[in-house]
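There is one chain below, alone, in structure tokens, taken in the form predicted on its own.
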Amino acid sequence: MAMKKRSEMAKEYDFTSWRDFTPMNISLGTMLHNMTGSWRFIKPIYEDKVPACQNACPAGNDIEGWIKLVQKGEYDKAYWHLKQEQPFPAILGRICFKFCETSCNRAVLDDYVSINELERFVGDQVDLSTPHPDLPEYNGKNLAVVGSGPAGMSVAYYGRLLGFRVTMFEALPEMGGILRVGIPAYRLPREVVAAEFAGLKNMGIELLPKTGVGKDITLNELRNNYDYMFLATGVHASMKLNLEGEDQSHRIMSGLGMLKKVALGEEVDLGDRVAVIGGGNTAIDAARTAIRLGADATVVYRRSETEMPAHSEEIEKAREEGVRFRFLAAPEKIELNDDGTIRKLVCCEMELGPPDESGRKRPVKKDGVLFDIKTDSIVTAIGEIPLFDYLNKIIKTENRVIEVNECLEVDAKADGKAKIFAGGDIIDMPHTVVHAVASGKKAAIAMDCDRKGVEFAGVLKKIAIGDGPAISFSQYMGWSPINPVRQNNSMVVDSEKIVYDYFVKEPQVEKKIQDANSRKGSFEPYSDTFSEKDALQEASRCMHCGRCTECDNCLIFCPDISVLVKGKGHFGYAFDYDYCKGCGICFTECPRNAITMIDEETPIEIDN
């Protein structure tokens, strides 16, 4: 009789669990259920784990999940799945500093997957003003959000999905905070920010621009009228150089002040030459903005380029556009003319000493080594600080941040009914947009736990993702994952767990970026969103680390036909433990580490 192929025999089975073919009169607590003998001491299980990219994302974005939907051409589903953990893909897809790409396992093979570009593609597939399709009824509690930057937007979005009645207060004439007035339009178009707020409004969130807390309404008034408050006022003031003459010329301005004026369409008088003091992202944005306003720009930074906190890609783009850099230099003196214009900026040469508390080498002055920079304007961007006057001493602050606990709750005087939470740049956390979004999500869950009388610390352990700070909103809500299989959200799949022999090298899809001469004369975006063809090609490069893709490797390599295909309409495979010897070949040959070997006596759910 002709032998059937192993795969043909396996695919004849139609079942939903291995119990369907296990004799029910045998104890599963002994080795008697293993018909191959009693020597097996480990056994395989299927479980989806955390890809390295998701682990690196502060917001816990399920990147592999929505990329899988992109590969299927299901862009609407990809959009709403992405928004479960990171609700503003059209924004973050343009300005995020790509922590995910830095950790992408694909880089070991050839180059990282362009996750940021794919996120932008997904964000551009759906009208951003579309409200969430599954809005719940209101839960009877209301939430006041003070500040409409990324942290405020995030807590408003997730708060509404949890049933809170949300009102957002913004002191500026337009919503968006730092997204609207601190990030140049060539990086983040104004219409994208406006459309996201239209979406929030369509979810039933009340938007109140030109309503400054501490000016138009007091903090105590809000506390007396709301059940919960979230402070997300950001950092909108700049640190001073503390040099004589700094406040005596209209040609000396802060980087944030300059960017705000440009964003709101106000005139900025820079002259022909601009010296930008600082090495962070605000300094780079200010220098590139000055170039677009027709000035020559020089960035003066007291350390070397290696120590610059600005994102390396932004530094390179600035250099391409003609921004000059003067490293190891610090302002020493400002000399003004009688009419308040700048005669010259005197700088001191620096050298690098031992590392300071930040881990970067400390800049040290070279005695008496001075030089002049001829400039018409000076833009200071040596650090941003918050303005806390509106707190009216109700809330504790220390080292220019608001103190919060694990729940992001603030220790405030009990003179109002609202419980106060805070997030974004005004608390002790990295100052990036995605970290701000993550703080808003965490605070919304903490408020909901408080509303329900549930201990947040216990919930936090259950919804934590990988070994980083990210948490899963979808797990908190009980939403199903893309693959309907066991989820192990504590195990991260890094490059050491990938079997690269099963993957073929394929270069990144080339990004379409205008040349420097074309882009530096305009505030229009200089890169295009991926076309559908490009998006599908780039999405195909995702290795789906830690997630089963039904590649059949386990089925093909099992020497004992112990891997069985689940029946029609069911995802994935199951193990026939009657005949599995625990040899681990399936585990070894799984390209993506979607199989785990566990101790024989470890109990497992029977749906595996």
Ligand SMILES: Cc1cc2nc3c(=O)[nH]c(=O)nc-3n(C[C@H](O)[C@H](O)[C@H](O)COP(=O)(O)OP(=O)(O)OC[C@H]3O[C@@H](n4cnc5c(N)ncnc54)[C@H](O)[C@@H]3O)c2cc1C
The other form holds:
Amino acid sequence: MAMKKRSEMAKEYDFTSWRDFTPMNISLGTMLHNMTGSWRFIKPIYEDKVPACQNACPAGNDIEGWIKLVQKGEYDKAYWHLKQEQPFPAILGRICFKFCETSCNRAVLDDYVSINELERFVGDQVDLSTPHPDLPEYNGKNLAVVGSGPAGMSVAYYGRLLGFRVTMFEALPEMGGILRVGIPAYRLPREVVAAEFAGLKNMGIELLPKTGVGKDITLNELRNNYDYMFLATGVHASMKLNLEGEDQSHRIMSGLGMLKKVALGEEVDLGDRVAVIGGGNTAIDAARTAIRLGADATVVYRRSETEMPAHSEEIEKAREEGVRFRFLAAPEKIELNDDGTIRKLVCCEMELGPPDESGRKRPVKKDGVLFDIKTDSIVTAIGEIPLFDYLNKIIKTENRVIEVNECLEVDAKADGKAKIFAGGDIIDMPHTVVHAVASGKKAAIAMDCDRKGVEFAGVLKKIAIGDGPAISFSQYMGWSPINPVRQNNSMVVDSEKIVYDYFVKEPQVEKKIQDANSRKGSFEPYSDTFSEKDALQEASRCMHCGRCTECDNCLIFCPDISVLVKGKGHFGYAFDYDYCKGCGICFTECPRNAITMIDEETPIEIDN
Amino acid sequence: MQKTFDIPRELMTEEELLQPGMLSCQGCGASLAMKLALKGLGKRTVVVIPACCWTIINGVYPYSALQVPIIHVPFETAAISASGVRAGLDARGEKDVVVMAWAGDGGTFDIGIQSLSGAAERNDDILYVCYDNEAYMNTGIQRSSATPVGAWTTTTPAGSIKEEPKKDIEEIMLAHHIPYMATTSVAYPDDMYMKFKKVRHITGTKFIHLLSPCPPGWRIDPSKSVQITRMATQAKVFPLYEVRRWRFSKKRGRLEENWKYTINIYPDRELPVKEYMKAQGRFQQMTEDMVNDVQERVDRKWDELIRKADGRPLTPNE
Ligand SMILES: Cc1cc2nc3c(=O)[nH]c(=O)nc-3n(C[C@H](O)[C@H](O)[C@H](O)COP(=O)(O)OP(=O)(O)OC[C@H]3O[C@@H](n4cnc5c(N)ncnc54)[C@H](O)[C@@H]3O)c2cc1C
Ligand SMILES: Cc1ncc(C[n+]2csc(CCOP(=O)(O)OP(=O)(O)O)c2C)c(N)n1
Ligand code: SF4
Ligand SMILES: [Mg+2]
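Having seen the form predicted on its own, the form predicted in complex with this ligand:
Starting with the chain above, the whole complex follows.
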């Protein structure tokens, strides 16, 4: 925006003798001719940066952006903005492990912002089956997605937004992968998953349940008929205890197998008492499901609680619901009755030794101390592994993962037509839904780069968010950010850059969760989405780290009157570099680090 | 939600009574202070400035950064010159014009105190502002009686540390029975705005003691000058409060004497004096014992202030 420069109004007077003086020595003009900008060696610029929460989110969710829209009551806009980087807020708003909240800068002041609850609120504001309002024409390339879990859903969503014609192949009768058949309905209602799929379908994505690749259709057929393929078949086989008798009883089953049966409406026979072996999320979900089926559940874990990979919140809820825990115990022997029922589970007492490769303390047997656990059934949840038979050895796997390069492209023999990518749990990556979603986004962009013949590595650098692995779809598309100001997508605003003096303590909005007694009898969700009032209250706690809110601090504190308001209809401020002395007070007093000091000589285009 | 400053936005965006091009150093609190003071006072103001940094900051004849009338006067004459301007304006019937003497701490605590005392005792209708940067900065950082214990200046260098506490100018001024006395600081712009707006409507001598950071004199980074000034208030080294002498009695239908202390800013957090001092180069020569003594004095004075501010009518001598 062009503003009239004050320096143009400067007037100079050339007095050569005292006779030129005004009567009474009255001054004639301002000091505007004295362009103090020449004193400067560093200069401030307005520059939005990456908030710590966004940096921590594997998908690079623009949390600050949509919270700003929530604060304005623009929920629809917030929903579509959120989906730019993370397409499934109603799902992840319920079951994400919340990497964002752990790094929320607000925690230094009082407590983190309940980002995940707000995400759920935003996800519930729009009918999930609404297709994206701005679908592009097809780009002439087709994409086969194998597996309908979150990784597949994500690649389908972004692939369609990039113009690919997408078909999704799923072996099971229901779409959604672990979201549908692993995570129990009390944590993630089936309707939410179904509605998301309705949305994908309405975007023109073809959904083919009951179509197992390697069974109903071969990998080679897909390779020859599609331009791109994305493999996201997850880890659905369970590791064995390797104990005698393990396969000889209908009362011994895998955790994921049991959850799947329950999810698909099949019978499971658990008896009255269940021993769940393992310490991960599957173990906890299996135990809590067993409780809901009316059984007594004990989780048997070979290390102690601190080493449990399961999310601590879930462990807490399980305990409240009556799940018992037996730590430092490992199954040693299974004794069966003649009818195949279980007589007893013999366990060995364990103790913790020095840390192993994972950094957790290694459990070691306490010499010969055995004890019995009386149980009617045994559910094993000591880890899931992939089933790679369908790959037909066409694709290289190692250590139970498919090897991929930086673009998530698979190293396949070049005798088929399709370029093959992979993501989610089958590649070397943390097993979480948000990581799976992130991999789908990345692969979609990589495919688009490939289609256009653009080098992905260069693009990756440009669209990387902060210092994390997350990348921005919105930047790839060239969509404009909410604040129309210069963006610095590599600088992260952590708590050290926040001026806490400017923030008032405000407790977190309380999350309303049903008490354990009422929740353990039901597969219904046990917590409600925030009310509008709660959402607005919680959203107001966001400090908008790294993003200008037009709070006026720079304007108020500039000692040299060199901050100018851009004026009606324009966002933010402009520095008057004719006079700014580069003192940096604006930079220090900006509560949220939306100003950067740069070397005077740095060539930077500033649009004032 | 962020704490924002309660200053009308129009005021911040309208044409400034102070124009840039000023000769103040980078990060100078004194130029910021003037900008904010004028937000409260408005256009109908005459500024009287004795020798101090502001003599320079405003620019050299025939230029003036200030867009209100300003008169440069000798070092020791800020208050009496303001009284004179007042008399002149009164003679012309321009009662609504505020006459503001704007002097440094040297000009106030030291050399100008006799003329200030005279004006205050006569209760001349002027506003006297001491922008206190805690030394004679304009002449290159010499000690004044406003310089705090332990602060380095060129006349209190390492080896001859200043041991005398800062003069208690607030109580000195209150001992003149003036109608209004306040402390304020550039770190709290809305506190400044509120006080400068308020004094427009009080007749008699008003005294405002304003803490104004000086990056070269305090040996601090210019970008930190507001932050460190805020620490002064948070650490209770420079509490922000105001004292009013009069109250309107409905019963009597006239003003009655009622000394009322109001603390305007309570610290948000516990901040030891040590932290405030550590942040500045000028205090680096202080020993731990000295810092502890300062902490004790600060705590005692804060307790006194709290006691005075609890609503009981007090006389300044109590
Ligand atoms: C019980 C449990 C609870 C969990 N809870 C959470 C949680 O709360 N939060 C969280 O973030 N993460 C959680 N996780 C982890 C998370 O669910 C996974 O990391 C994520 O689902 C992986 O997504 P994906 O798309 O790679 O695979 P999946 O979700 O496993 O989906 C793969 C899909 O591919 C299908 N498939 C497999 N082979 C073929 C084939 N040959 N042809 C066609 N289709 C095939 C499968 O049937 C399946 O539907 C949990 C995992 C489990 C097991
Ligand atoms: C009578 C007299 N003595 C000495 C001076 C020199 N002099 C000019 S400004 C100044 C220091 C002013 O210090 P202070 O009042 O604290 O203001 P600051 O410069 O710190 O803002 C001095 C000593 C003078 N101008 N007149
Ligand atoms: S010496 Fe100090 S008070 Fe004087 S202009 Fe510089 S910063 Fe301001
Ligand atoms: Mg001074």
